[in-house]
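To begin, one chain is listed below as structure tokens, in the form predicted alone.
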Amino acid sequence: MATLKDAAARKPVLATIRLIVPAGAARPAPPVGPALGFYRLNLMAFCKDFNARTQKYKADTPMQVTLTAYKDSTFEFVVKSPSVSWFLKKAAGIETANSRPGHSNVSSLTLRHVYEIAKLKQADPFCKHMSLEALCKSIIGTANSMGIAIVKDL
């Protein structure tokens, strides 16, 4: 429980915004400028901080940013990997996912493909707390909705 003290020393909170932006590629133009311009943040702040903390993955993979700004113009924001149907249609080979999953497949993947995109999701600070059968079942079933197969050994 929060006691009165940790009450009165939050901050108050404007606005909570999601964003994609590429690792490494943060710019003060849209879609960056636009979403953190509408609420006085600093943008160049932000690109600079972002920018710093992707350098490690590869340009253009597409990183999920939540930002937290507060009313005194000041932001904190997380960076999650990119998401698990990117990690598949990368291991597959493949630009976009089957239309029609169920009726056919697109490509497959072995459990190893599996095991190692678990293995990178379970850094997510959000996932973090998830076993890596629950996260590799949840994978599974990502990937057998767009049209993936997956297979013990090619």
The other form holds:
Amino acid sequence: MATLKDAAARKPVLATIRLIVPAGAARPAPPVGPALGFYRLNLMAFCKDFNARTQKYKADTPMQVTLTAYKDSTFEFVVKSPSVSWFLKKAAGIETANSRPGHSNVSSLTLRHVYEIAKLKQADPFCKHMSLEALCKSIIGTANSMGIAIVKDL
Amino acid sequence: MLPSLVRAGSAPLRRVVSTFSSTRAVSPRVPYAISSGGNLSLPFNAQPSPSRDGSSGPAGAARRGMGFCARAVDVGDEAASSSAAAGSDLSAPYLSVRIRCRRHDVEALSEALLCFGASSVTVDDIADAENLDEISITSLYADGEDVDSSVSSAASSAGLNYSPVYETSVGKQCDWVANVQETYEPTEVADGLWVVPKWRTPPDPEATNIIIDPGLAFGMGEHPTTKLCLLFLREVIKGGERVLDYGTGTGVLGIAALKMGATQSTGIDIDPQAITSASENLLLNGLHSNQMPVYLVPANAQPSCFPSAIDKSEDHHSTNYLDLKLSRGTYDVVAANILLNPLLELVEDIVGYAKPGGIIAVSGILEEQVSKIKEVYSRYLDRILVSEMDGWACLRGTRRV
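Here we have the form predicted alone; I need the corresponding form predicted in complex with its partner chain.
Full assembly next; the chain just shown is listed first.
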């Protein structure tokens, strides 16, 4: 979180807002509307900006956005790729994670999947400092908590 | 194997945007900290969908209940407020959950809440709460979500060894709409050209004032792309032109063109909110709907797709697609302020509306996206010029004969 902390040191921060917004499809409706509207942030500017910036992603991919609202009504935002759990669900072709992880497994993925997800995640601003191995371990941990088994080969 | 969903760039996407909060109605100084290092030419995958057709937004009926509703209501009033139509209009409720947790759990809990169904998680500034061990975070949920199970799943996933205390209340959409409305100020786009929110008095009554009530549509005059397009119009409108506002939003560009001397503007958009907003705004500016017909068009707007049946809308306007179809190739000026992908996909549609030799301007693109637009549009346009403002760009050209 180095970059956001720096930002906070420069200007007084009012709030930090986290949202998931589909790429290219931010609209002034929930979740964006109420979350940003509460702090009187310029919704339309955010939507236009976010949509323009996420044109390079497949439409409707759920991007993780972290907004820092400053006390002077300006704001800054950072866009990250979807959560690891989303990638895992996509890869495994499932809708919801297992509600009883450890007791029954929903599905399986291979180490190759984990590696590919790690590669994508490594490009994220906050994961750059992590080694691929560390990322993979973290992803495997998430997979386990979702009841997805990681096997060598399918 | 792993579906190629995302090709993440090598740099964080980061932007500083200043909202219009000062009372000085001068074009705001917008410091855009561009930190897009490296090569952001990323492969784009699959079918792009131009801005959503509002199917999951407050769309559906083009109603815009703009009453200034009360603020977030307590759970006790829930019965009354949730009887309003769910989801698709401005009085639809959402759930606001205030959760208390320990400072050092905030990060993990916030992430977890988002994974377990929260629409957003907001943390009020931590620095203010220096001396407190416990802080509050606010999480918003769509109406009908199971907040209890979401919070408990999130708490255990985040590794909390306690059950956070929380309190749910119901918020109404018009709360935040009203909030944001209040922030808009008149904007002087150029000398003698202002865009003024409906509830404010024009600072210069002698100037060309475009009155806008934004609602949930885009185009209040303060965004660089709107300004670039308005400046473009100012340059090319001499009087008597027929103008097409492709992706009209609030109708600001179409209305401006009329005020600058165009004979007729036509506004089209895929979002019903835009149609409502533009229709109301043209009346606010003393214009007649004959001067500016507005059409709701399907999201995959190819001319052949227009239904031959007429008039799907309810109120303001006639959606006589035949008129729109017939107007192809007749416009002197076409302005399209949308987004990169729709501009690329719909190039033939956009250019096709202009008469040969007509002038076309496209915007809603970042400076880094100009080359892609130029590559595609130079097949159809001559005399291409690019103008830029604060990291945004507008490309114009004349339709090849």
